[in-house]
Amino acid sequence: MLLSYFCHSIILIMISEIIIGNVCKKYPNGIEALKDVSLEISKGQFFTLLGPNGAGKSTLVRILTTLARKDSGHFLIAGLHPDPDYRKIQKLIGVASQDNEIDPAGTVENLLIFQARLFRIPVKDATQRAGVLIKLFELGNECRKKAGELSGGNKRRLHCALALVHKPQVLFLDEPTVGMDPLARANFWEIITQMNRAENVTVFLTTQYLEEADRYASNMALINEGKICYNGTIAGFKKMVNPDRALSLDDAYLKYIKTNHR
């Protein structure tokens, strides 16, 4: 019996990029942020994570990046624990959060080289991946404009920029597009999802546009309160919703919500 078990949770952790297991998280002010919230994310899998605003998204994400710690449960990232491998985790995970926390005073070029370096690569390396990220999102024009100059959708897209110098394994995408124009989140869905299917990278994302959800991702889980709600494919979910009837996912989620939680 415990030999099944452990041969179970050994093939889970090859298959599973992230590993959350009860996870919970109280705030100093009593509120409770996540209750007990399990979830099993492949290698590769585009996943996103819903919900209302102060639903617990931004909470769980930031606890997956080691940026903030869980009260209880545990979690794994490609195999690895928090606390003693927490920097493996880093260098294996990129990062696009809400907050734009970018160094005013740094152009886009230097910024992006200095971040490379950060991971230790080498500077030549680092200068060409910097080239190949500004031509990417589309930085040729602003690459020698101070962070601080630049308008918000410029800093989104080097925010996200910066997330990919690494190459990372998994990329966190917490409402990476706010303040994007529709050409500039066009292209950089088209970054992610190549990277995405030809190169194997796991999608962990939030989003407030239900329909770039809809589009892109394949699984999807709801939170609410701190709770998760539903846990499966985009598919399943609509169908779960209204079975009778086709409904986009802007759709689904509203009526779910409406029915669900007044």
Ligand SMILES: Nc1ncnc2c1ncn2[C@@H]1O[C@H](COP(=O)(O)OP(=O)(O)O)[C@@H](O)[C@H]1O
Second form
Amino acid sequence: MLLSYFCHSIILIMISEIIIGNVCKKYPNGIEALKDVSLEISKGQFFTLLGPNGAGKSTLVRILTTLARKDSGHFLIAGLHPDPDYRKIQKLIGVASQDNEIDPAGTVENLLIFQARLFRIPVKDATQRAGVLIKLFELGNECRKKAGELSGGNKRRLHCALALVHKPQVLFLDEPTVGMDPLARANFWEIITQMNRAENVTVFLTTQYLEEADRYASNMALINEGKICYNGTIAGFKKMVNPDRALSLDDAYLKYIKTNHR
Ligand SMILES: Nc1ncnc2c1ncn2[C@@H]1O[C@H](COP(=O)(O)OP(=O)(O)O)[C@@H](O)[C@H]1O
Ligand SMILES: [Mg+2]
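Alternative state: the form predicted in complex with the ligand, after the form predicted alone:
Entire complex below, previous chain first.
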């Protein structure tokens, strides 16, 4: 019995990139942002966490990326526990978070090089990597501009480029495409889906653009007031909400929220 539990746990750790167990978080103002959150995301999965404003998405992202502390529960990223191994976790994850601070006085190119140097990438390789990312995110015309002078959409592109500097194996994207124009958005998703498919990079996305989640993600969880109320495939969610007729994720989500959370 004990042995089978042990084997099951080992297998889970081997195939799961992110394991979250019973995570709770209460802010000093008394708001319970996360209530007993448990999820598993397997290696190479494109996962999306959906939910209304204030549901707890960014709080969970901040905890998993070691930028905030949980009150209780546990989580593992690539089998690593954040307490002894938070630096190792930081090396293998990339984060484009909603509230990432960027030095407004740094130029796009210098910020990318600096970020690469933080990951101990040698100067020559750091400069080369910055060049690749500037090209990839079509920031060529902006590369000598200061971050503080960028438009909102270009700042988001820079956030995302900074998240990829060290070629992470897990990517956390917290509403990454807010403010991007349609072309920049399409280009962004091409980069991310290529990394997900060709390099098996695990993606943890939060977004309010449900057509993006519908198009690119395979699995989802729905969080409301800090509680997970659905966890499974996107196809399964649509079927659960409307068994008779195929709905878009947008329609299924609206129907679910209107029926269950009003
Ligand atoms: N630093 C903070 N201090 C106090 N309350 C916070 C803080 N950050 C978020 N909250 C609250 O926690 C809840 C979840 O917020 P958040 O995780 O940002 O939600 P989401 O990303 O889903 O919109 C909200 O009620 C929000 O007001
Ligand atoms: Mg948020």
